[in-house]
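First, one chain by itself: the form predicted alone, in structure tokens.
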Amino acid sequence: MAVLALLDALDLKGFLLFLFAFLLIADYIRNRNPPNYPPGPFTLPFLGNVFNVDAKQPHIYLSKLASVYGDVFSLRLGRDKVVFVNSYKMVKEALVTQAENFADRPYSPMASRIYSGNAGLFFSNGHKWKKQRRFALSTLKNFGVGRNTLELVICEECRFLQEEMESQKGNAFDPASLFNNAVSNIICQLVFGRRFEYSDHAFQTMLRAISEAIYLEGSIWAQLYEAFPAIIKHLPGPHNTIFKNYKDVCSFIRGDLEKHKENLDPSDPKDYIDSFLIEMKENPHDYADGFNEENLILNTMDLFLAGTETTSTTLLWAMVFMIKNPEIQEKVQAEIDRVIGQSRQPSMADKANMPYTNAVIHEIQRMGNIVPLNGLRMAEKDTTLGGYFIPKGTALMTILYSVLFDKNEWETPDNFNPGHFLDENGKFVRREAFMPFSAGKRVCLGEQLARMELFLFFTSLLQKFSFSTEEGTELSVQGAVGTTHIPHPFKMFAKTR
């Protein structure tokens, strides 16, 4: 009896073994490299390279890898191979030159969770994404993107900003909720047509919402459900979060949109969800150009994303700028004192006057770093890049960290330097290589209102207040990555001038 399960004992490990070893090889010949495909580290079986990227300060380890394997390079993330793209060269090959083959998302785990197919603005494809698109981008500008009647609105927010940073009367205060309820309000007002209460509590939760999904997206449990989605979606943990507070502030939207098809007037829509209610009920559309009441809600989701997030950590990074550089804050409050005074507010019409500031603007852009790693985009067809074969299908990922801090392409790169947008007379300088926005035909649809509101809002913060942080603080320019880089919680003081 001892002598047979000894047998079967040998039988069952020589199963496993086999299994193991059949395991192996259909992977390695499932995830076998074409010829003349982008080099990169060694991938452990099944796992790949999942581990080994930094999740605290990903786009350094990512650049890191670039010097080693060149400007193209690959890895493996667990059952997907990505491409990376590094230095505004190669980045602008990819986004730009070959913007028709690279304007398509990859399948997302996460994504397709969330949208639940080819829905939204941001990971939809092909016609869908192309007609929803246009839409937004028209939608937003009869409701005045660009135009005057907008930069009134914008004006009145930084007067309620203003008054909130008075309030404070002198002490310490963490500025992040102010301006995430600042920025959010504009693009309330053309999604919803108004403006909510800093202190309204349904508001204060969808943003504190966002805020958080957006950064646990760039955490290490976002990276593992997106290598292994059969088995992370049954586990406990912070990729939850991601998909219950999506899922709230899809409720919340869906409240209010509620409200608009109550008072809908169709001979005068009031902002982007009536517009689209508007074109849907008067226009005819087939259901693959996504104009329906579940494709708007998610519509309506991104918009926030990409109006709130980007633009409120920008601001944020300029009061770490201007507070660690105190002579820079005093050039820019010249020129303002000069050119605008103190009897009115800001315009648009003073950019053009307002070198320093407008220089100061954009450096501050670069510097902060507010996207480092852009969003995934797929190979239509088979190309090469950099001399490599890039297979149709491909995920690839440009490095935007490495285009804004590209060697070759700014004097000092590693520093805060305004002189990089002014010319030896002291006029602003348009440089090709500043892409916070990114390029091509993703690129972000909100740049033209993000321009505007960070104008506006930093202008007029500076000609009301001086900015400085408690002594004996020092501010870190090392700040946290999620899928935005965000400074690390500070208080400052804003001092009436």
Contents of the next structure:
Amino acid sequence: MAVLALLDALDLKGFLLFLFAFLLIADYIRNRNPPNYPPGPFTLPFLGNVFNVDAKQPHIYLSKLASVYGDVFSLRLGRDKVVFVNSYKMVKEALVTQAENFADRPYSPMASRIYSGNAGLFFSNGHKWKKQRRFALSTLKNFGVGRNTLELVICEECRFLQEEMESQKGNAFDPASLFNNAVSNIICQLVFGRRFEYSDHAFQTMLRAISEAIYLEGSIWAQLYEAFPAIIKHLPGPHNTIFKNYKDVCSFIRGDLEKHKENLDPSDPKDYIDSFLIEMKENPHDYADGFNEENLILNTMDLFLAGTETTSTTLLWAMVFMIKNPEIQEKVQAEIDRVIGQSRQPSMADKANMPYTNAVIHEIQRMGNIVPLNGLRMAEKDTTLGGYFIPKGTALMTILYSVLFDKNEWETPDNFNPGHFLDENGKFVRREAFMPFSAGKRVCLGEQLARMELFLFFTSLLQKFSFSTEEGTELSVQGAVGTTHIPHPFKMFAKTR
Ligand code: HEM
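To test you: the structure above is the form predicted alone. What is the structure of the form predicted in complex with protoporphyrin IX containing FE (HEM)?
Everything in the complex follows now, all chains and molecules, and the chain you saw is the first one.
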């Protein structure tokens, strides 16, 4: 009654004003920071800082903020507050020293819609994540990651890739889809037990759909969806493409799963899907362990997505840096000729004898900076970081770009310099600030696989070809940023050596 009386007394304008003031106060109370919370720029009511972040080069914008507010600072992106962590020292403190505190991922409206809750490998948390991560790691190992069996598979794919490049007959071509297909075939062998021809149109279309989704996930549309899901989900826009593309990938995997079920021989698992189906059948599991078909599809999707785009993008950067630095390309080729020669394919055993090539690959990964921001983490309990209070449940973003380009760690952070990974005698040296795979509990699950792929693909390509681009074309080292940092499309020549 009291409310009705109040409404009677106010005209519509007054009511709207009252409502606005009410929402403003509610927004202020909900988003008030606790004492000693990390500082950050002024936030607008309701919107926070969602429109401040430069969507084109967010990592550079965020690192600039660190020079104003310090290495631990905060932003409000719509509904969510995020603490950002900058520099090698502080990122290591968060991911390694406080590994237990920051092992989980926070709630994401977009991931929750794609994965229907706590599922998959990338976005799951707790008991299910631990079980599934362990199972995936041991299964990949069983199928040859870190061993000679997988090396043979990668070497065979290198030959297919070389043949395809030779068939360009010295004409300029865009290597992006070729690299994507070649690299994807390695994870496809591991999870589906088969590879796809470079001429397979349906597979190429799916790879393009994945690249598009990964790119769009870093766009302002995805940020708006994360910030205001209740509104944005009803609007048309590129965010809908993300959901559609992932649905298509899941349908593809579901089709393949059915074939695996028909042909399953429990005494002879041929890939990750077989192994998972056998585990479901033969070992009793709680539902909470995640051994069910829906989770199998989502895990497979994660392995497939994470195992394709990242490594093929790194190979694209390898081409960009080799073309821009022909003297470094020649030094790598000289080492290949000295250690391997031209009569056999490279093998992982060669790596220990090829410090210069190894250093160049590391420098490509550092400068390529393909995951500039990292996956979001969440504080499992109240803690402190850099002297600031981080309440339980706070989302934490470690800026990997700030580690790979940290002025206190790298002699010439902005220049391509393989010397970062060589001592005065030309021996390879590990650098702690080399963190393209992140660190801590959620460090990239495919690191070992990616390292094998990068070494074998890179050395095989430079053993066979010299790479260059059209006269007068200057390739840019500033790529496009979605979830990954990819070179702008370019054409190159692969001249047989
Ligand atoms: C050059 C290649 C690669 C790079 C730079 C890379 C980088 C990363 C990064 C930065 C993360 C986030 C880690 C975190 O949140 O702290 C990640 C996670 C992950 N990566 Fe990779 N990755 C690469 C290749 C691969 C490959 C080949 C696979 C396939 C097996 C893979 C599978 C995954 C998975 C499943 C996760 C989620 C791990 C978890 O949350 O427990 N990655 N990767």
